[in-house]
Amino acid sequence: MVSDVARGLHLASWLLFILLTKLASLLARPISDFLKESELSMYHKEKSIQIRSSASALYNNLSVLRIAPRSLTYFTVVHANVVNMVSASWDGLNFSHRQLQSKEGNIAASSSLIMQASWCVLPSRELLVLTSQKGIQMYESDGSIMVYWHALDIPETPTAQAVFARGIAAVRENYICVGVSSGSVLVFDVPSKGSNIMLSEVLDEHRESITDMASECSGSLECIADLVTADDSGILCVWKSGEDFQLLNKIPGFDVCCSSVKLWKGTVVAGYGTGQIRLYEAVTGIVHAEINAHARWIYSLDIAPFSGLLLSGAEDSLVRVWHLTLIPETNSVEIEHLYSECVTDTQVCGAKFCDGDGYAFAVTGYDLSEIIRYTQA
């Protein structure tokens, strides 16, 4: 009998050990961990959304455009000479789908692949945008009409650099950037309303194809820079928009392809085929940080401005959730990694929050027929 109660004693005291070592380490930490785990403690899988053609291995292969007034949440992704275009409603049950081809100015339909499709916000309209191998198009947001066509200079005869239109981003009140396979970046000039889009200024700086372009996310008026392009050399323009585009910095890229830019309060966020992420103050180029986010080439990264999260997509089946602070003290820039969904068997090639604050993002993968969601628990 005394050996049962010493031994139950003996227990006791270890489980109460146990606690206090526990409640120790959690009084250690700061508060700001526990607002975090407690706002970001887990996303959940949403119900999926078909599309009728799967997606191609292409950078940034999803874009997303909320159309709050009527709670509706349109997604692109690109197949080949097709985009395939989702309007979802916010409670899941309804869903429209449209097919855009591929065109060449009048021509009804043509087989030339398209590069990228994404949505452009200015102040006064919203666009999607689409590339391909033979030029640009404008639609109104919906898909509906096209209301602007630019044809590439392409060569009569066959050379062994491809020709393409790849990198899409609004710029300031009325800018529309795309980039080209030949390091250019054409900056159309775009009225509040109608078709009357002006090429006004083709910016030379780059020396290899454009892969990805951003424009000043955070809607902030006192950053000086609000444009960034990169190449397939990896190396970073940064600009500042006006009837005269302005370079303000060129970050080197040492050889290796940068395949998706954000720029989000004066920091660059570029995700490398190395797998790594950098930020970079923008107007200096110094480094804020480097961190090997992803084991395999990056495909997708994406910032949500009001909160500060940034969302990453790669070959290796990830997808993490980081959160960016600003230290005004310092001048700098931290990351800390948030979150991580595997993506089973699958190489991730889009991947875009949903809304500003970071509550609900999707993902696209390659050779799949579906855009997965997800939402914070």
Contents of the next structure:
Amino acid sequence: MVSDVARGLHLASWLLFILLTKLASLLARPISDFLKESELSMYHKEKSIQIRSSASALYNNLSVLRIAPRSLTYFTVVHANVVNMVSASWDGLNFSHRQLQSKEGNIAASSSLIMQASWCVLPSRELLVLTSQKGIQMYESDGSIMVYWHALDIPETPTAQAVFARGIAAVRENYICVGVSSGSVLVFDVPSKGSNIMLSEVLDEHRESITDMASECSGSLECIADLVTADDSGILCVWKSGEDFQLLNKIPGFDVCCSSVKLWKGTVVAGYGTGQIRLYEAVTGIVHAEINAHARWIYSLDIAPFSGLLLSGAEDSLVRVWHLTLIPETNSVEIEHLYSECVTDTQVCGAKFCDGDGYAFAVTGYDLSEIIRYTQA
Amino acid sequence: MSSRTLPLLFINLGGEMLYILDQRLRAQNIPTDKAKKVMNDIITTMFNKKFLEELFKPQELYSKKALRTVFDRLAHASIMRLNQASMDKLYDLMTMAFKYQVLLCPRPKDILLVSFNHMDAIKDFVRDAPSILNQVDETYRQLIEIYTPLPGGEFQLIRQTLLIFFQDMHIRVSIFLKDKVQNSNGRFVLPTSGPVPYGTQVPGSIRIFSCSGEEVKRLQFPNGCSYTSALREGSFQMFGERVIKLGTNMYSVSRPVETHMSGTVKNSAQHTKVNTAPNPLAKEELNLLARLMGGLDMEKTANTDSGFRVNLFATDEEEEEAFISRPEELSYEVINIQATKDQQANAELARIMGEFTEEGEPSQSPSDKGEDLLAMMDRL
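What does the same protein look like in the form predicted in complex with its partner chain, given that the last one was the form predicted on its own?
What follows is the whole complex; the chain from before opens it.
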């Protein structure tokens, strides 16, 4: 009887030992090895979120905002002249919908098409920014109140060069930057509350329409560059923010449109119309890597800043997850492919992680009236 | 969005319309001389100098309804008549075919090659009529001059503008269903195999560079698809091999024209609501229409003895059935500018159209004109 108990205890402790050593060896390995093993089953499809109207084919046509204190996630998707907004509770039980029209100053409804909708997270406040053919609107994050409207200069008779705003980024403490079809980048100074938003600077380095822009997403204050802007000709401008924005570097394009761009720990990640992704050191413009990632035009990139996971979505109906690794010894960045998902018969136009680790991501596609979600298995 | 979209939309939809009419004229054994006349008349109207001048001016795309009205008139530019159900079907086929081509074209710039495929076919339709051929060539030159210098990003904007125009249209077309390029829910099949677009590499490789720019590592990853390398680039000149097949004639007597009607499965009610909401641009849109129509120089008196009717359905009964059973959300609510029933109204409209033509630019109080035309249409 006593010996039985002793033997049982012995067995249990032995099992525990094996378990612990196994765990230790797992932890000792780089995260990417671990992820690679489970490559095929890394993410699984969750229940989709229905939206009121289908997504239009526009770059980066999905924005996600996590509201941790209320256990909610907000999503926005653009449909022609309407923005679909959904707030989803984390338990997956409650969804509430709202639609925002593109307003032009005080004209309530309009047919002007919206190019992009994106949440801007500043330390003091969160704003929802809409860009359209007529101008730029900034709303409180729940879409309830429009706090600011900036009209674009519209010629009386339409010109061959289209007029619109596209490319939205929140930079550091108090700046929201928005791109314009002329190539200008508008810098708005946003107070911690109230509607006294001011256009503080116009950056004129791009000659072609702005496609996208991104601020440093790692939150690291050591990085010198804190904004990258991209245009139709593939040129990337790297900026240091401040009272006067300072151009740190202009990375030449090769006449291929750069449709989506991200900035992570001093590395620019750029997605192109040829389906390529390129990694550049922001300040020097040195190319770290070139990936033949997609068979068609890339529409969206996103980075999970805590894990270094990169998400890419393209017209070829694929979303792919990559892992970026900084190698301090050689001052370089490596990238490897982790996971692919084919969203059958859907030209992907928006793909965003839902959290900072890349545990879950969401996808939208042209003509699709749902947001498809994937979560790590 | 892009203000250069309308000419491409019009030419490609027009091209598809001609393919379908050509097939129907032959299938219904219309005498060759009459069939020839119909094709020539429509092409002459389509490539009317004044009309194209208006068309090529930078402008926004207006509603489906406005464009449908233009095509209604264009289809009736000759001695051939189509009734409502056949016209609806014709327009469904045209729009779904071009939506497919826009969605599938490998690069946004290839929309131009799709247009050239249509233009090449149109030239072939009028190969024995030198004066019409000249007219078409003139537009061809204009297309090349305006569009070939545009960068890829600009074409993507044109493509995105077209995709917004075609958004939520999921009409099933039997020829596409048979070819397995359309699913039963009306969505098109996107292939994940075959040649990649010109200028794109087959996905699956990663190149890592050192700080001095040397390639230090080359990795492969499974791309999960079966792509092959790109074909050569098609010709953007007036002549030459276009390489891509999108935009060529997919109909033949052995492959008849048919459609299955199906509304947008969901959201349809809502879209209908959106469409009928008062549009602040309505007046502007009417002005555009009036300007376009002013350019459409019609053979005004459709000679009733030599006129004939073309049916897009196998039988008249089928046509009748389609008219009755058409889902409401698919109704185009056409602005009935034709007004063929009422001779008097027709004359009055012709007078208004005439005024527009003379004015050229509706510079003098265009809003009043808009109201006149609106009131006019209410009465029709």
